[in-house]
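Below sits a lone chain in structure tokens, taken as the form predicted alone.
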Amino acid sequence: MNTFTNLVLAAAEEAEHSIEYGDGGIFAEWAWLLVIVPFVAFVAIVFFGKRLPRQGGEIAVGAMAFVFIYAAILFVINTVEGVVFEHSVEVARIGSFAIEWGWVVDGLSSMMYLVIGLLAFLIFTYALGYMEGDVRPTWFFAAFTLFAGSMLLLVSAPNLIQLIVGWEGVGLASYLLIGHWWEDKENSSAGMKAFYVNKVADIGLVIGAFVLAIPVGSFRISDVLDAVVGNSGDIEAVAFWGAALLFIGAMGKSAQFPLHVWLPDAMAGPTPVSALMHAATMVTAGVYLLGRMYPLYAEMAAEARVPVLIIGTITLIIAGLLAVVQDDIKKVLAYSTVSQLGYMVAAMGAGAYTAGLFHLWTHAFFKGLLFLGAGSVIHSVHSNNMSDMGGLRKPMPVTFGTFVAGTLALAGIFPLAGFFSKDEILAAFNYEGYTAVLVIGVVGAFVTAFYMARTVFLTFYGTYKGHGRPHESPRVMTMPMVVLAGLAVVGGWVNIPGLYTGFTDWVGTRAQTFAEHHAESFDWPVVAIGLTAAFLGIVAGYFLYYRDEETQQARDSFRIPLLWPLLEHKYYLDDLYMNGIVTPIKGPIARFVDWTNSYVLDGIVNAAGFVTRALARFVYQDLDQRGIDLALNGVAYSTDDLAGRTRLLQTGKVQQYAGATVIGAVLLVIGFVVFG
């Protein structure tokens, strides 16, 4: 019995894998609770949510409160200790490859845990008020909690397989929540568009994971990065292609050109979904992936950073320009999100690891706040369009004040959060010698300030143009906005060049750090240029949009003849995808596939069935029935007839037997005489 027990324990220990630096203590060892609790809450909401006063919302908020508190403790421990803790348990094996589940606690993951936990807790609380009276609140909170669990599964992943599972989980939750109000076909179509575009990109992620794992012999991220650092195995031959394929996956989730088209349409979902998933957390998964795999991009696959930089730069400017012409307030913020994601990706491509992640950190606060502010306005005026708004600063003072704080942070005004992170990105462009990218980044800063000034003036100034009586949102919605407004102000103070660079230390706790830290002091010329661009954008927005037209319609009085039609048609990319891909697939390609299926494939199958049936009929009727069975039956009949005739000779009379014996003897003698 003792021998058997020892064998079981030895097998269990062999199936586990741990790495630990620093003293993470019990909180690092039990960090798997961060992932499990949201999934348990999801199941509880599905089965018991409808019986509760808040339709399951209280379970969701409670689970996110736990995640936030636990993540905050881990964050503090990591800040003090600089912990790197990784634990994996083998759950299956495919050939020589172990399929594992586990969790990672380090500076990068701890930062993401805190962002997800804090934003989720605040936005889930906000959703209690926003979704009150909704047709399916229980399902909403269940799917929302499923997203949180999947996002934490992704961030906690110590291996590429678990990362892919979490990646697909957030994609599924996004599809469900974008189409939450599926009765409107526009909403369900937006959900499908997001799902399909991301699936195209996910192919790159999956193939890239296998391309990197096979030469190493392991899906563990630490093993892959160790092979990169140690230049071991055959990974050098596939490093570029593996990195490029992973970036394709990141392009989909982080909405990079030309796969950005799904994110603005995703605004069809409820505003809390837009705030948490499509602004603060899910869309940053691609940036997180680049950060987690950064040693690969810094060492063997340095050439792969070139397309990363180019795609990020293109995205930051084209999306910012698209935000200028939008009337839907959520789509303004959606294109703004795409643009800011472009800044993060371009920073990674330029080698500014810390700057890209720092902008992820600050952007989560002020962009989550702006979406909540937009939701508060929509909740009040029952319209998404700024042409139905105006003059809302007086009836909605809390929403107005917090929205302005988020706007200034996004525009990069000192000393709000966005100033520090965006300045660090621009300084990195300058330091690395990417002058053209720096110029585009500065133009993007001007455009950002311009479209946000336009949004503030059209929404909160002038006169109200809608119907009904605008009112401030309830405290359950405004309090999360106030908290995020505070973070939008002070969130950037954790990485001030020359004063305090705690954030740099938080995200650089791995044994090997490839982040290039050039933020020992401010790059004052870049600071001056960036701030000037932001102020000029606000001033231009003021002169163009502060006053209403005499018709009381908030319409654009500023239009550039060739540029504006291009922007209003979104560079015709959606038309290109619809007319060049979707419509042909739904039209001639679908008909061709249907014809091929009906007449070619079905014809082959039917012909095979006909031949098989004819052959079976021939075998059964001709060979079996008329051949084999007839022959066997003939032999049996002849044998039976012969036996019947032979049986007549068996009379039982001795004299007949004696006579037959004599006749036989005579015949034998005659034969002997004749033939002998």
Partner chain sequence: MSDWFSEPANWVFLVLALVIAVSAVRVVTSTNVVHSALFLVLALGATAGLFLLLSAEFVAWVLVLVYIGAVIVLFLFGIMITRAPTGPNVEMDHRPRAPAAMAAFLMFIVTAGSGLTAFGDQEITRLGDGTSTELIGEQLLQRFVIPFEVVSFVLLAALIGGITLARRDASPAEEEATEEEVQA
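Every value quoted in this text rests on a predicted model; they were computed, and no experiment measured them. The term rigid core refers to the most C-alpha atoms you can superpose between the two forms while keeping them within 1.5 Å. Residue numbers count along the first chain shown, from 1. What changes on going to the form predicted together with its partner chain:
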Contents of the next structure:
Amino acid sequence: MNTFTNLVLAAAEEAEHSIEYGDGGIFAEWAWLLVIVPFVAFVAIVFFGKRLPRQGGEIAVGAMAFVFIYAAILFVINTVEGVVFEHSVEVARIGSFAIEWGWVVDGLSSMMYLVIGLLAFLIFTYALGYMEGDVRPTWFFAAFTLFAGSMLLLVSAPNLIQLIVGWEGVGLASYLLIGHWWEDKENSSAGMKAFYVNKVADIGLVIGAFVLAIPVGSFRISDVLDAVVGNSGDIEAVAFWGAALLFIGAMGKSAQFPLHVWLPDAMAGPTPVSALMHAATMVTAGVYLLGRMYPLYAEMAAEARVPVLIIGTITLIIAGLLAVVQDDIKKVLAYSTVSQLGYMVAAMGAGAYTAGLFHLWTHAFFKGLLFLGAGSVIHSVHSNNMSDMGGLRKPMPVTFGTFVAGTLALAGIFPLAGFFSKDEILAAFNYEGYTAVLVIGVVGAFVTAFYMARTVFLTFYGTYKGHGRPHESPRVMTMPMVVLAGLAVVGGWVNIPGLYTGFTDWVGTRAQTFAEHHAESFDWPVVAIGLTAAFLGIVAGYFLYYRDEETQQARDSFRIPLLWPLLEHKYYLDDLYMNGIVTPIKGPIARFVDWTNSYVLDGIVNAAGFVTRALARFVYQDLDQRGIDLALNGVAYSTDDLAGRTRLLQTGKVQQYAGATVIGAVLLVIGFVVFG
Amino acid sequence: MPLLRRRKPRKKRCRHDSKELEARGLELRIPEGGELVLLNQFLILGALLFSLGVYGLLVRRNAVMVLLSIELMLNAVNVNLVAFESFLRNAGAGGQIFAIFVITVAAAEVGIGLAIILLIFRNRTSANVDELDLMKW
Amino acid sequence: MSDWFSEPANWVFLVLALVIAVSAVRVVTSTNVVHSALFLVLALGATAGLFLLLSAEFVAWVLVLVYIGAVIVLFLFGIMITRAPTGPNVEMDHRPRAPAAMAAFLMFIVTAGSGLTAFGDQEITRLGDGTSTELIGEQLLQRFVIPFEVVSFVLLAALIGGITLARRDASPAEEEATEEEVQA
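Return one more block: the form predicted together with its partner chain, after the form predicted alone shown previously.
Shown next: the complete complex, the earlier chain at its head.
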């Protein structure tokens, strides 16, 4: 780390929390309602939804309103006095391992409750308008409520088993909702793809959970983390592998390279699903997991942070670049989400617990908002493609205004939410001395601003190219967007270094104490570089994609040379996965063999043949062919004869094989008796 | 079992000393009857059932019949498991539980087996095993 | 030997074993598929009786319920759907039978022989001392909970597999056929 930054960050401190927290009183004790209410609502929607005027949507919104209010109360309590509360009920017992259901109320979980409750309430309300006239709105709201319940189950988990149950529950809901319009084959395969990719990662999560739980003798996260904080030798032996395996699980859910491929395809689902699950909450489950287990990563398994940092950094840049070339507005936002998740994961990997979670918090607001804006546009244009949009600024003023607010927040323009969180992450990279990562992060910020500027200019400027007349969405859809736009502006003000750092205290309210870095003041050079990158991105976007009537033709066909082909094929990753197993075996090897056969071997054979023929003609006249012929033919004929006999053994009749197996088993037993 | 309740108990034959068993944490349960029931009679019956199953497995042409023979073999295994459970006095129901597992797996196997046979029948309009010789030379 | 015959449980055993043996022989020799299946019912029913004799009531009833109640019905459906030949003159067996019979006989000798040499004339002394269903339930959910879960997973896999296999996906040839029908 250079000395200049050292000076700047002299005020930064390694935080140690050793404060006594409150237990949250009756609200924390009754926090199980947060989980139960959505599940009850799910059952109610399944059974009674169809008979209600809004097809069950009102039950879902009601449940989410409850969750939001309850979460807000918990959040306020936590803000005032700091809450650490945990309660578990035994459900079953295998040997000494207890399977428990419980709930945790502390700074981290109450922050997540609030994010989930607030976003879910707003997006469910939005969905009332968006899903009007859908083929099966009841089922949509049922699955959506199931998702909310599973997500809260995951977040409230005091033990790893419950966390896995919630984790799989959100995976299930994700599968159901991506494939909501399953009549289209593409949608149902997108759902399956998400499910499969996540399953691959979940194996890591499950094994990791067992690896960590077995030496401690308990699945409770607090027991595991207590052992970690107490430097117990048993867990130290497995800490690295446990942490790495948990991260594999997080890679799937949080769409980290190379398992990010499912998230863009997941955009096949309805837009409210993309907003709530695939942008704001579900995909942050991996980041939440890293945050929940952070004491493990802080010191004991610090080496496991290296892959976390590397994967996060790779993800943030490659996904950001991919977002540049997408025509589908939702896919731009999807890759943007992957990229921002990369920032969060990289922050966790760099040891900036607060910064990572802070970005989760702000990202939930502005990315949820951007998706709602995109959904509003899609709802009006009836197309996902930006080539069918353009000029929507006039007919859709509210959508335009809120979308721009979200864009600026995501780009990290002062003083919107994204500025503070992204700056804190970049400052953390700088503080920890990861210069390469810092550079990539700044480039990522430039790319982020660029593709968002591109999206805004292509969608809202120029002339309209779609069909029909675009119109502003109904109030039930615009109101949530306005609220979220407000939050996207002010959401970052809860953690201004040197001014007000409430967020740091909230998420630091944990039962375990652990070392963690967060900035106490701005890292001014980083602020300047980051802001410049963001402005440059927007300016570049303006020059390349701003469209008025005259320049439109030229701009529309603009493709960045060199980069474009690579990006348009998504780095050929999907191709790699689809053909990665078959083609190397079937294609190149076969082609190589064919090539070798026709050039190398044939050449050798031809040459050899040529020489041999000359030689043979000579030998033929000298050696009596009869003797040799007889010998060779004899060998050939006897081989042929033998083969003809032995091949009869392979009759293809299953029962003869079975008979042979039986005889073989009998002979084995006899052999054991006689020689054993 | 009322069916087997003896009228007068015979001399009890115990192969284990009760104290020795208690030392091992096991409870000596003195049976009320059945002293002359040999283990081997069950084992031989099981062997007979199993061999008949093997015979059917090898000789039947119809795939459904082959499956029936396999059921016979599984049943032989169940007889052995339950007999051993009865024989080992403190097995903790392990034999019976595994018999239940065998029954469960057999049910699954029949379901899958019949589905496969159905598929074969659809493709070849015959469920005869000897006509399925795609694996030959 | 007279001792053996003086034991009433052995009489029950003899009757049941006879029924099992005869019906098992009929299962593998009957020329009628439906008869075979019904003889299997008889063999299984007698086996359930044998389990009762061995005081394994729960297993006995499970056998009756699952096998005779469900599996055999499935078999009868299978026979019906695959239109297995049921006439008297159908070739039900491969010829020659002798190698199969030989293999089965060897199997019998080996299995029965190993039982005889290993356990001699040891007795089952626990007859009539029933294992309570409660104990089975407890053991199933404590000591054997992992196998139990595995078996449940197997059942699920079989369920999905059975559906996937038996579901009629239109093959390309069939699709063409329907298209032609439509065009016609």
